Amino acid sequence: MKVAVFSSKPYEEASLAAANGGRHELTFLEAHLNARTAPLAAGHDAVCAFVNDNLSAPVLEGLVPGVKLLALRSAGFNHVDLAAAERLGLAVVRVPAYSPYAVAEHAVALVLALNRNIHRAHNRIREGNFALEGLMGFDLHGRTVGVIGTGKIGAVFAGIMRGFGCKVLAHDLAVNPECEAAGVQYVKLAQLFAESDIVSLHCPLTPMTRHLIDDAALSRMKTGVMLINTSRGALIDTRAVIAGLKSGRVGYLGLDVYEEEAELFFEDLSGQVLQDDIFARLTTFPNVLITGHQAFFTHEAVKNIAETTIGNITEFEATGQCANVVKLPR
């Protein structure tokens, strides 16, 4: 198949080319997919898109009739208008799992760095300041950690935190038997908010979970709670969390995702003035640590994403179907 790969980076190109082995004709495009760039897919059978590409109805309409397949290089598909894809006859396939360890371990890294003020200590030492004032952390052992979403990533995160000696509470629509057997206690969301010292988000973005963390949710949490999000940015109402940081309700905030990240993350904007005032406000807090959607970014994960993506394309070309297809909920 001829495949237009949008939002491609050099590290992805190498992995995809290695996984491809010459089976498909890959055209690597640095541009994000949107209504303006959709014509670049002309003459291709498939489009390969990443998390910040625009796959709304108008964009998808610009891809047909030539394109038959949307191959996502991600597990999440909230950025795809599935109803429009179905109407236009576009199959949508994804990478359901690539490395739960990569994302879970990054979430733990955010917990540790925030707790022990690693980011602040690093900057101090570089300036010759070896004072300890303002750097005190707390023992993770004996603390209560709330995990929202116990799929593959959430389950790995819960297991790591159990290893630290934490009590782990969880909330999910479906109980993960492995988590339950390991001592994770499933509770209602209200109880998780009320009892957790650390709350970590590992659930998908759906209409039900959008702004799951809002003013009402924060009001139920402990004063000084640590909030971690390595899942999807819009799970958090950023304005509400900023208010929580100002009041002290939120004592620590670790983000690898941001609800308006599409125009920021994965790009070098160091020579520009950021136009997102809300994001800029977040960066002024000393108890906030933000990474640019890099939780997935390990050698193993990038390799697995490439291999599954190429496998999805190959399966669809051979059979017209794919085990990793995304279907419109009924």
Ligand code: NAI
The other form holds:
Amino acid sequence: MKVAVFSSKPYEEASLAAANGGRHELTFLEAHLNARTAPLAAGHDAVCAFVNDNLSAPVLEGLVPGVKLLALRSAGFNHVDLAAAERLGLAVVRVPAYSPYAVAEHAVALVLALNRNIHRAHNRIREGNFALEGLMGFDLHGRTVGVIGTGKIGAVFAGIMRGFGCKVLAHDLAVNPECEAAGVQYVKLAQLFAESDIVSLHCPLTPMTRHLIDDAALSRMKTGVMLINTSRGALIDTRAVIAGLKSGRVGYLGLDVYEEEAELFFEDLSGQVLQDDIFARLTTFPNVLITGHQAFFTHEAVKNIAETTIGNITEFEATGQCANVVKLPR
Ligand code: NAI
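Can you return the structure of this protein in the form predicted together with the named molecule rather than the form predicted alone?
In what comes next, the whole complex appears, and the chain from above leads the way.
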């Protein structure tokens, strides 16, 4: 198949080319997919897209009739207008799992760095400041961690935190028996909020989970709670969290995702003036640690994403179907 690979970066191109082995004709495009760049897909049978590509109805309309397949290089598909894709006869496939360890371990890295102020200590040492004031952390052992969403990633995160000696509470639409067997206790959201010292989000972004963490949710949490989000930015109402940071209700915030990240993440904007005042405010807090959607970014995950993506395209070309198809919820 002729595949237009949007938002492509050199590190992905190498993995995709290796996984492809010359089977498909891949056109690597640095541009994000949007209404303006959609014509670049002309003459291709498939579009390969990433998390911050615009896959709304008007953009998808610009891809047909030529393009038949939309191959996502991600697990999340909240950015795709699935109803429009179905109407236009565009099959959507994704990479359902590539390394839950990559994301879960990154969430743990945020917990550890925030707790022990590693980001601040690093800066101090480089400036010859060896004072310890303001760097005191807490033992994770014996603390209560709340995990929202115990699918592939949440289950790995819960297991690691159990290994630290934490009590793990979880909330999900369905109980994961492996988590239960590992000593994770399923509770209602209200109890998880009330009892957790650390709350980590591992559920998808859906209409039900959008702004799951808002003023009301924060008001039910412990004062000084640590909040970690490696899932999707819009799970958190950023304005509410900023208010929570200012009041002290939120004691630590670790983010790998941000509501308006499409305008920022994955690009070097260091020579430009930051236009997003809300994001700019977040970066001023000493107890906020942000990474730019890099939780997935391990050798293993990038290789798996490339192999599954090429496998999806090959399967679709051969059979017109794919095991990793994303269906419109009925
Ligand atoms: P998964 O599908 O295995 O697990 C998601 C879990 O969330 C399921 O158990 C589901 O029942 C639960 N859930 C759904 N709605 C819920 C609700 N309203 N309340 C509580 N739980 C709910 O997904 P996986 O692979 O564990 O990924 C989780 C999320 O991580 C993805 O949706 C994606 O947004 C994010 N992600 C982030 C990456 C990054 O680089 N930062 C990379 C990969 C995924």
